[in-house]
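Listed next as structure tokens is one chain, alone, in the form predicted on its own.
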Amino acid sequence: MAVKIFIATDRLDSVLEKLSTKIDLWIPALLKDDKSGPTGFVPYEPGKAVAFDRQTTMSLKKVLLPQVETLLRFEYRKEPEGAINSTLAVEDRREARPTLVFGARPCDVRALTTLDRVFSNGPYVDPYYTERRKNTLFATLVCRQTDAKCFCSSVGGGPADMEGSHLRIVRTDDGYIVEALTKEAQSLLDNLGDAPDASREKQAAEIVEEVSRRRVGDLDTEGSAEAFRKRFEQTDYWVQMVSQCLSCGVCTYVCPTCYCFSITDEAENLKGERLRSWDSCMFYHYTLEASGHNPRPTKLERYRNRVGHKFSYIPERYEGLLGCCGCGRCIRSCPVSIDIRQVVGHLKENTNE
């Protein structure tokens, strides 16, 4: 039997406080002290509010890489025998507490996959993501509030699509029914609440029943891979694509499934740390090599090489997975409103000019 609790609107501050006792939590939050500005997942703190009225600006990535993290520490220790000799001491820097995301969205757990493919199952394995994903558990929202920018039921996905999750939230005209999907969940929702009563089990059931017959976008991705091919050296349709952009790499940052980032060595001394940082495929330095030679020069070929990514190199290399879950950030958060749906969706349309 599935194991339920019924969480009233006013109580559900009081609920969050009790699980961050058991278990390191982040929450959907304002990022800054403004009701329509930015949001993102934060730590839970008591009285942080949860934003759950629209999907957050920034994605959950961070939770599992985070946008600056200490890969390790190290020190030179001169020996006593000679100033002129040294050892290296090496302090590896990773963490990976269990940890509890509570109001993820299904299109941003499902990026996921694209995340694990490429840091977990080889051929090489990164172990500070893998780690925290190991540990990490996954209470996802039945996404009611799609807008005209989501498009996750055409790269695989679906508002109320659980693949991933372990918890499932619903929200009711009073309250949440969290419902554990895995057994590892399920101790998580000990003393936390009743179970729904009937009349409640029943709204829950007819909102999960409504969402998951939605088809939310309606961009077609099948033979984008190959469109992409054809399309590559066609210089006229990527200028008319791109000519807006103007390399912020906004669309990279908010983007659950981008992983780009550069290693840097910060010493003062004889001590440092070695930092992983996100970057982008969208700047210019991204690819200047050490030559002064860039393969990818212009904001063309950069903007190319994403579409490429995530609709092209990631599907023909992992069988058939999208680089893309469909959320719809980069299509909000574009300053001059550049929509990858277009971009794609124009792919197929007289490739052969």
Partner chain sequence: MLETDRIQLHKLVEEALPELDMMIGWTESCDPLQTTPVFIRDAKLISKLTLGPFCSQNLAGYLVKPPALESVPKDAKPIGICVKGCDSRSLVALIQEKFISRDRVRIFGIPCRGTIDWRKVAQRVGLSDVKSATVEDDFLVIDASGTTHRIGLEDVLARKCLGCRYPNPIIQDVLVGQVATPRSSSLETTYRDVDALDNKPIEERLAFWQSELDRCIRCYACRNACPLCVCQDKCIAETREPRWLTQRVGLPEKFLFHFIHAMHLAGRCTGCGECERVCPMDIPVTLIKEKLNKIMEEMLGYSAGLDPDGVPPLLTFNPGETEI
The other form holds:
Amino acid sequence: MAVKIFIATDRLDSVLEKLSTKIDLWIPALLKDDKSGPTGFVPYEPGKAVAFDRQTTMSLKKVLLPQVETLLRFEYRKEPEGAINSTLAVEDRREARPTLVFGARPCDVRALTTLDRVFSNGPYVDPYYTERRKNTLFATLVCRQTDAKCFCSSVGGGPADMEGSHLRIVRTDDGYIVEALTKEAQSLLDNLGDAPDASREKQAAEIVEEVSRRRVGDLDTEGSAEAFRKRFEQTDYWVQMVSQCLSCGVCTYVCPTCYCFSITDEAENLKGERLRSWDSCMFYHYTLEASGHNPRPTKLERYRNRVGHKFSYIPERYEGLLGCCGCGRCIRSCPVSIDIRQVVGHLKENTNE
Amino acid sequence: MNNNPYLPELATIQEIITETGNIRTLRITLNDKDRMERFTFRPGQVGQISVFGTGESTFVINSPPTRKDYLQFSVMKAGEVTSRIHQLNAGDQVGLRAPLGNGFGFDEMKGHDILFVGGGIGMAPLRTLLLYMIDNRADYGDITVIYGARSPKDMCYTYEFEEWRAGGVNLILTVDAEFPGWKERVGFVPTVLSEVAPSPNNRIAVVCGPPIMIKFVLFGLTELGFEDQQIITTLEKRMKCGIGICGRCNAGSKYVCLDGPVFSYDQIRAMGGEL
Amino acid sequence: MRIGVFVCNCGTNIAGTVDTKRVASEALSFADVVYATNYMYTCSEPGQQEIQRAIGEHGLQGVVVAACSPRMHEPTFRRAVEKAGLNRYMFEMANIREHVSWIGNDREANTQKAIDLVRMAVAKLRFNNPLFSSKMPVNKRLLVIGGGVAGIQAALDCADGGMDVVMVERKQYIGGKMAKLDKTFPTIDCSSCILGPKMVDVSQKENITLYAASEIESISGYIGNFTVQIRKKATYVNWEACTGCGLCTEKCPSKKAADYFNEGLGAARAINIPFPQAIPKKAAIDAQFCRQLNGKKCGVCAKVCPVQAVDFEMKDSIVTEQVGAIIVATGYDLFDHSAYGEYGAGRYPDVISGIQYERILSASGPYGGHIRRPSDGKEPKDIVFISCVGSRDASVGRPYCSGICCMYIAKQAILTRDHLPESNSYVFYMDIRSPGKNYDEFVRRAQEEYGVQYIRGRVGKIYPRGDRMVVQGADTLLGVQVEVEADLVVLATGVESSAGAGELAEKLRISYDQYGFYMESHPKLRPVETNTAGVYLAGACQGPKDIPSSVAQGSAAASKVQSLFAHDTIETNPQVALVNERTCISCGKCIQVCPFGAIQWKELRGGIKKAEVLPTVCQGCGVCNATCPPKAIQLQHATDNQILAEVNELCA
Amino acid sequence: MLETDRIQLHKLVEEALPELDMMIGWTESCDPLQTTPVFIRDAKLISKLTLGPFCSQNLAGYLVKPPALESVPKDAKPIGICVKGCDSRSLVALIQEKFISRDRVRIFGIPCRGTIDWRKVAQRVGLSDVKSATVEDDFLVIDASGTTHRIGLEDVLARKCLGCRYPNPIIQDVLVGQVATPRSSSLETTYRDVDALDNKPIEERLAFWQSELDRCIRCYACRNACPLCVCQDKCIAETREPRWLTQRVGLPEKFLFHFIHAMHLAGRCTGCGECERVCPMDIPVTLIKEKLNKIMEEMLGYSAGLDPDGVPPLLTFNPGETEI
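Could the form predicted in complex with the partner chain be given as well, to go with the form predicted on its own?
Complete assembly follows, chain above in first position.
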């Protein structure tokens, strides 16, 4: 059982290829042939360039919560003589194969703590997510490429935070040191490489130590739940905060903790399926009722709800845990540069104004 | 329920009752006879009815748990799913996920006088509790029902008003405007409420109806001296999963599908706007 | 939903190349179909009864009939399902005859196609909703636009039926082109003798209101309830007072005004009554030629008028009329032959148009009925008629046949011989079109009894030689070039749409073809109706026509109006567009594009504007739906979801 | 020069603000390469207004998108807005379609020398931390990860700017700064990217769009950022009544969405490029609209947003037209 191996930079692809024979492997990769273009997690294919140099545009949540998945299939069966009482068959087919996400970031893995509580620890357990979650391991990179939009340390995480990860990846000058953090992960490293030599191990340890000391982001979220409740009715505050908002769904789709979904049926003649697809609380239709009433009719209520969800409602519902992992994707991808840190930061300022 | 809370149980429509021009009542039974026999729920809990190929929609189970021949749902034609439900016939197959939600605290109401205030289709959630109380009549004090609709043609459950009265219910009916042949009251529900002026002493008010009616009834009840915690209503929101996961039916940190749909007025006040 | 499918054999019409039994049995496998059968003649009485029986027996909520074109029997089947208690719009038709059995012989392919069409119809029906019509009151007044013979006939027919009629005529007199004619073919009876009494009737009927020298300003509303604004043009004579004595014309010093009635052959006074029999017989001032109106000192007419009817200050005025139906009878114009350079482009005074010759022939015309040529007033000896000038000639944009020229040339040639027995008439023609009753006989008479020389061929060139004209052409029957020297050349100028026809069509929201002729609803089955309900066509505004056809159409349009006016209310067609106010974004694009003016703004509380469809005006064309970006406006019987369902089935 | 313009703008806004309901402009954001829209009612905030090549957002859309202005009463004061050349065309198009009445806006016209595409900057300096970015003459000076980069402005301008024919506002009440010179005066230059794609074989074009649109995540940023996508909350991409699209994320749905979007803009798109700029997946979606715009110009001689009184060709018909 290997606990720790070294992978030279030029051997990464062959190691990944070997790994992909043991387990379904997902890696962060360029989605467009442009080194600064969008990135996301994709199933490994030989030769596919790993995008390790930065945080991915899209988070890894789709590994556990695909943008669209089939919940159920159904079929009406008719008697040959066109009987009125056609019978109905409904099945749910779930498939959760052992999966490894290689090259996750601490913030992304931390985001799963939110998803876990919602999908697996509520009064109802979502079997689709939960079964995938149980079968998925994360090899997480000690994160050295944070930028001005990252704030993981502000929301309880950190660039070297390995909570929820099964393997740790440290990028050194000439390669990667991968270390199994859990027993189940050890066998994955078998026959993949040799243990690192002492100097590399020392370098890795120094990196881990150095990164662990970093504080990424200076947002103070202490008391934000309370501050949000006080701000809730202050329309002026929210108008000021969201006037720029275009009400598009980018922030929610790139967000690793945004999990809201819709369920729709699609059928052709007698057969069909029930789909679950990502939805966004930024969309008008998200809460639109059949009567025409909409409790969150404008971007003001919708944006407020998003902030509330992450910094007030989720903490209130789930033992104080914030619904934000500080990855900064919503800031990076926002077409109008809205900064959620500002919105949350201001919550506590002059609450009485 | 099975281990997949998204998987509906198959059910068959036994009977369809046309209540009004756009409201129909379905009486359905689960295809699994054992399940149907073991099926229990609290008045006020809801079910998700699936019309496969169109989708799911949430309705309160408006038959009481004390009457188990069928589960009854009243459906007003409004959106895609309800329109499709209106095309169904007895014998057709649907899916059902139930019971969901919290239901009324009928035990805590024991020994109290009860006031029901319902408007239009809003009578549906009240009916389940009302029939439950009729079936356990001795546990409750005075039961007064104020039920209003736009016109007699828009009133549901007219065929069982006599049964309600026979069950010891003070049933007060009203319509918005004069109508040929109408012998009961005329006027909006909040107005009738202030005319009837039921005493708030030891009484719990259960309100359901269109938002505008609820607004004025709440105002009226407060005028009459009802405290917030004496007033109970059920909320409606767009729902998808019905099990507190999909995220949309929240009001503050509460999910209407999971923590509701029944809330007392003081709870609603604490939840903030966005209703 | 419970759907029944009925596949029609149509005898062997369909069953000959489609396995209808298989289509029916396949239909049973479609969602919601609970009953399917095939039948020999579904449209027959027993066939309809079978549908009604099945509706009762199987609790059907919707019916699909796979048979012929819905144009044929959709109304039949709708009535049938309605009798059985279904809403008539819970019915769909799959056309497996015109679209399948009649156009292919491959039984297998046909059967498969029929199955596809039925599957599409079923898919659509699953999204159908019951539709209901409403009733609107009918204002039983008729507007006739155009006072030519067609309009006169329509107006008189309706007035005889007791209806109020409003007639609007652009010129200052009614009678149209026919009033200018001398005699009419093939009977050679006097045009003004047969038209005159009808014109008088129009002026004397109490229930006809005549607005001459007036034009349609705007039209709004819909069948049964139109509001019409009429612009009464300034005539500078108070017609209430004018007695038509003619004193003003006599004294008018402006003697060189254009004589429109005589097609420019004579000269008129600036104030005049166009012709003695004019209805209304009222004088009007031609502002272009009036000295007083052109800033010179005159005012003679005002001074001599015994009733002080002349009013130089008169302005156009607008009157509003409410009507329930409109007959458009705006007639035609004659082709301007100056387009033909080879015929002198209108530069030779002795190359004239047919209508000018008509005025020459007329006893009330500029030459008192004596045939003279315009250049020097000499009696012509050799006269050449040339047909198809501005007809059947794509090079001048007139590829169609004007229908009347062959006949009027024959008539004019005969009349010429009557007037000038010594003269010679030649007719250059392409083909002779004489399909009416007694028409061909008439042309033969011209050739055989009157010795008119018919030369089949096109004229290549006309040019002057001395004081005569040389007509050069080919005799295609003999295959030789011919040259005829003539004193007078009459060009049979063709028919074109009336000037301003397009603008009027826009106001009426009716469609017109590329030549400006108004489009009928159906060329065979609805020849006098337009696609705008309540607007009917009569006469040459719809296409070239002779007098009998114009009169017949006038009466036909009148009968359409009378059957409309036989009801106090009309049922609206619910197959129209409807706006979902919740999704309407108030962009107004539907209002801009609606060809019928059927959409207007509706103001909601708070000043928010939303589009609103006038169901009686809407013709269900769907342009609005195609234009509406959020698809908030939907055709009730062809919603996006219905069409998408059909497309999905087609692609399945 | 930029600083002079900024001061001029502040002065002009200061004078105008008392007569305005509010002023919409740009201000600095947490990203040195991108500004963020700012809505000013308080004179104290005027100093935050900024100008220059980082002001890429087209602000015209805010005039028609809820809730910024929906509740503004009819008799309210006009709204001040900063517009570049391309933004002004959007404004003109909205005026043409009567979404905005001309007298409800006070237009501060900003001649534009091109806007910066942060992706092009990233291609040169990497995605590492950009600490600051300034413009010095024709250069962009970037301090990123401790290194100073000096890049020619021309090399990092947005794609749409390179073929810009209208850098100066079409309409304005006041002009801030010096008139700019158009980068293009011909269809060839403006539509060079369309032509380049059109010249490829059809299979290649199909493959191009398949691979580009495959990245679409249906976040609708392109739609919501488009100033002329006036349906917004009522967009048929999300409705079931009618149901044009399913929620699946296959290519058919993505194609359908993007082509419906483009068709709805036929004869209306002013080529501001916002759809492309905001795409988180870097899909060149403006190219689809550019193709339509080119057809409009060639076939009907029409270019949207140039004439406040013009009628878009698809909203009219000519009575003399032969095929009606």
